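The chain below stands alone and is given as structure tokens, in the form predicted alone.
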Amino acid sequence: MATRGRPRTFDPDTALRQALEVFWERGYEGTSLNDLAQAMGIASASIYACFGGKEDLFRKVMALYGTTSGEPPRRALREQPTTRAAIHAMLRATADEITRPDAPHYCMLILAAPTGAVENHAIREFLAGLRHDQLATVKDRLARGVADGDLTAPHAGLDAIARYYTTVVQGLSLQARDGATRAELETVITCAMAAWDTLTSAPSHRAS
């Protein structure tokens, strides 16, 4: 019996890479379907027929920036022996991914969101999402430190410790594409992590 459809001329892991590199250099809003087609090499329809439309191939091309430039950082979270060389390695990770010169200067999972079209307010929401598990999975490291023994409850609390560091990430990736080298990040990082010791000291007990 003969296969229905014609077969595919391309190879979707390929195109799909090349997707990733026009919404890294444009961004989602700046991206049309024409310039993904155009890049990828297939025609528009084929982009639907494989990926979906331009939301859902960007939904999959945030996955697969996911497990590419953006696993460094998770790693060090994860591998990393103590909380303080975790944040440090994250940080340094972060400036590595942001400033290789293959590679747009910025992070797609921040510079990449919508900024203003109606019709674009479900993906603002995935990237708002996809930026609230970057918190969670820094909240999680200091909470798994606290449970190993190596950080005490700091008296400034988990979360507000994980926000000023996700913060710092955000704020290096504007940094970046604003021209920052490698090593001007470097101060940044060091100065983040002159913070430490006060961010993280343990609530002082005043005799009654």
The other form holds:
2 protein chains.
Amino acid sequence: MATRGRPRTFDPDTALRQALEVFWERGYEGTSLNDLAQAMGIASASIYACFGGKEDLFRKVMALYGTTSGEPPRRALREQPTTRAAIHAMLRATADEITRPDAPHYCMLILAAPTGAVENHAIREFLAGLRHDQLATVKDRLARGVADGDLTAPHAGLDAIARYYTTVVQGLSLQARDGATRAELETVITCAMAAWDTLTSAPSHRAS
Amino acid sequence: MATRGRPRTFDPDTALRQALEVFWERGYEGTSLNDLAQAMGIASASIYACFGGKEDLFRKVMALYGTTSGEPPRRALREQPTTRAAIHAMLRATADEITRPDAPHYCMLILAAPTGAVENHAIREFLAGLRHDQLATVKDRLARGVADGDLTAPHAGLDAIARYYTTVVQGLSLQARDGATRAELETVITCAMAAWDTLTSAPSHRAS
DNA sequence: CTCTTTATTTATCGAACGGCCAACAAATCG
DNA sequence: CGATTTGTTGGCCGTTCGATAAATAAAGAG
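For comparison with the form predicted alone, would you give the structure of this protein in the form predicted in complex with a further copy of the same chain?
Full assembly next; the chain just shown is listed first.
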């Protein structure tokens, strides 16, 4: 049980949180190992020893991010009794997270690396995969609504509705990044939810 | 009239288009002067002589981008007879632009530099300003609708509706970036327009 | 104590970065 | 023609990039 060797002088969990802050503030490509080492209070070589390279560290950071900032929206989807309430609560939880005064006003999953140099393609694929999971989670919640009986054969497809609200979530992140206030995001959410009744009515008249 | 001195061996307009391609593919921070010089077929010193530094070049590129890819959505807003048709056409024109087979599947204005190193703050501010203009343009179109009489004292505020559809536009860009097809974007647009009638009805019942 | 193991610091790697300049080349002018 | 103006070339500036090796420090094991 006892750990051999020299014990490390920093707490990896704390260091990971500090790395999260830096990546959050500057994005993936905008963050250098120097930035990280300085913020984490250790030499860059220690980062390699403990976390692997920049890319490995970023993946670990995103895992932490998912269990912290990513949890409230996921919980909203999971715990709200009706599908409509679940979607609405997810949007509001998202708006809460991306306007917190103690953190940058955007979602890392969405904006930390949307574009970049070719050599960072793997990171973008990684994030795209996580976003795909996000879409699938929303879709699953809609399917559960059908199973629960509070959503009956929507006029628009489940896929379309899920993608629509995912689109709104992503758009909210950019709005917050551009300085929109929590109240302004709330008005956007209200507008987005105004489509709900139309979208979830039985298939009656026109499409397109 | 005759131009003194040695004439340049490249066409600045062509070079600017080539620079646009590179910035579009890799974003602002992901593009190096080497990348640009290689794609433009000239030495980096020629870039400095003709366009100024990287930041100046990017601003000129964005001006070109605005008059090309940015024009169809703007024209849709301007030329459609009714406000509803204008918004709908703008969304579809946006979807067309960000799924063109001959260009990256996203909007540069939105995703070329959403985050990044502190030294590139000015570029982000520049883009944020352009996006603010975008929002204002949508808002103006709604106001024109009220003046035209096809939009009467909307239940939701004009600001909220404008910001909502701007949010959708920005979300669409991320969807396309993640591989959504034109058809999938169309379903999102259909969902987004489903809110229109509710949003633009006279102020009657509840809010929030 | 000595030996082993692990973590740290320091120094540095080669490559690429954005930026810039002096020398050369090509045109018009007088 | 020579003088002048302008564009292009090639290279180099100091810095920083991500990454690594060697040397040092601190703990437990025997």
